[in-house]
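The chain below stands alone and is given in structure tokens; this is the form predicted alone.
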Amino acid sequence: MTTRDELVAWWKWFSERECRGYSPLYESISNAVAAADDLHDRLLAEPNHVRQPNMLLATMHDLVLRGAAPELATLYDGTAPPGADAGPLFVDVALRRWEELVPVLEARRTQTNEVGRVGVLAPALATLVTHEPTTLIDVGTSAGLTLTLPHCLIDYGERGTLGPADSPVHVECEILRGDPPIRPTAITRRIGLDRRPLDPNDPDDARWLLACTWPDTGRLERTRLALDLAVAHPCELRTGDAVTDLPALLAEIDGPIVVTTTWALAYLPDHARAAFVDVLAAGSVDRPVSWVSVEAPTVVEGLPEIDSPAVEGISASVVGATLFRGGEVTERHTLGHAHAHGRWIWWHQ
């Protein structure tokens, strides 16, 4: 049970490390949650899930986005005068407004697909990915917007780009360092499997995805392009547990298979961690069985440690490649280290 300190001490840490120098909005919106006594009575009051951050900045913005809190419009985007703090308004919001906001925020889990991954997953599939036709699984798939990589326009700066030159969807990604491969892998199915899957079709779905997304950090309509494309570009949603329903799917697929995690591992207890990866070495009996990730740092057991490079802003997440074969992990690597959104990835390997 998370104690009053220890959610101020939560609220501070998301602002010091994942908002400072990224999103100065939420930077803002966190620093007042973290300092407003009555804010944290209701939340300690809900489930577990509810008092994470990101839950709590979601269902508020999912309220601006329903025309809902016009007296945050502003804010949000970005047209309000220099100067203006959303801290202390969006804390009388939410505590004007909690009935209405305790049914989504009980309801609804945190479900930020970020498709600017594609850019950090891009050359963590192609290291992985042989000529041989695979099928790529991604656990914890939101509303699939990373499997929509083909159909992305992915931009790498002097190292070229990846994609259709004509996509909608306009992926830019530094690499800070290293020579990670650009290049289209072999990859012939793609499923996305999540407890809740959000169907880009259904309008509430839509726009709690748009919810997730922060606002002043230059991805909402980016986000609002690749639920189009995704609506475009259809892949296989399955709905199910990363533990309890993947060795099914294991099961029914021929040939080779990669699986990707990007934070979504991390939403899962320690045990449900080490069950995950044992139901990946169970799948590797027949064929090979590949793991990319992307996580915060210690979220992936085993990975050699390298350190996070210094670079400012969100903290970096660590790429991560596990291979698994006749029913256990033989290789484990530390590709690289990238932002959680795609911005940027430093490559190791």
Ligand SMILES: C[S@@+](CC[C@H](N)C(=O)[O-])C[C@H]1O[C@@H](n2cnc3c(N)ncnc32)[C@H](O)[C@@H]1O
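Positions refer to the first chain, counted from 1. C-alpha atoms forming the largest set that superposes within 1.5 Å between two forms make up the rigid core. The structure presented is a predicted model; accordingly, all values stated were derived computationally and were not measured. Compared with the form predicted together with the ligand:
The rigid-core alignment places the CA of W291 less than 2 Å apart between these two forms. Put the two forms on the same core and the Cα of G255 is off by less than 2 Å between these two forms.
Once you line up the core between these two forms, the Cα of S23 ends up 2 Å or more from where it was.
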Given for the second form:
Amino acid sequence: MTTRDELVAWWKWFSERECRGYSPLYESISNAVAAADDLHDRLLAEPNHVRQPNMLLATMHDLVLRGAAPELATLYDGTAPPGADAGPLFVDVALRRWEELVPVLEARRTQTNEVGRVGVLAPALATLVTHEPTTLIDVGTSAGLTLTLPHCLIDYGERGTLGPADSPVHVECEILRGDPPIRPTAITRRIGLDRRPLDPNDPDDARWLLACTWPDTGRLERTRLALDLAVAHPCELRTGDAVTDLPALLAEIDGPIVVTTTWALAYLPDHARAAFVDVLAAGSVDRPVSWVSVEAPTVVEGLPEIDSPAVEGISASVVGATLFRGGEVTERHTLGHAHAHGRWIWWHQ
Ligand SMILES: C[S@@+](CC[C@H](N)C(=O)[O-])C[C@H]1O[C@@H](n2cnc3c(N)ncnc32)[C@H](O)[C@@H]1O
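Swap state to the form predicted together with the ligand from the form predicted alone:
Every component of the complex follows; first up is the chain already shown.
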């Protein structure tokens, strides 16, 4: 049970550690919420997950995107006069419109989907998927935006581009080191699995995904375009758990399978992460299964440890490859490190 003091500390921490230097809008809002006793009363009366700062921020953003909070619209879209302070206004709107916010707060969970990660996935998949037609399963797929990989234009600078030149979704991925393979793969079928998939065709789901994207960080427009791309090139999205529902999905597929997890395994408790590996091993008894993981350091056990490059002072994601053959793990590789949203890769292979 969260206490009032813990709630205040959480919002202050969030402002300083998550927002400062990245989202001035959410920094000022988080400071104002940290000081708003009336709002704490409302939050403390709600279930635990609602108290996460990202939940209230996304729910208010959803209201703004619906055009239902015009007072905040220019602050969110960056057209407000310089110096305008969003914090007090946010608190005022939240208190006045609380009854409208509650149903969304209670029904939803924060869910992001970063299409920029295709720039990191492409060379990892090119390393593992060779010539045979292969099925890709993206576990923890959210709205399936990384499954749009073949339809995105990925720009690797001097190393050239991958994907259609006229794609509306343009992903820049800088290669800081190494020589990753830049080529299309033999993937013939793409399936996304998530315990709460967001349907890009459903206006409420699509808006919620945008609402979970921070407004002043430059990621909103590309996410919008990626949602349109996912509608234009639909993939199979399945509702199911990464551990309990994956065996049945693997069993219905013939031939080689490559599984991807990008910032998804981190959401599983330790015992479920181990069970996930067991499921992949069991699925490889009569055909090869490979797993590309792009996760925070220490999330995937057993990958060879290679020091994370110090780039921009941030913690890089680890790009791992785990191969399963004949029912067991046969190889583990640390392919590289990458920016969490795919802005760069540092290739070790
Ligand atoms: C941070 S999002 C990452 C989405 C996407 N992979 C990306 O890189 O943008 C994590 C996703 O994992 C899903 N998830 C968490 N636990 C899961 C589980 N046990 N089984 C299936 N999906 C899960 C969540 O619903 C959410 O959509």
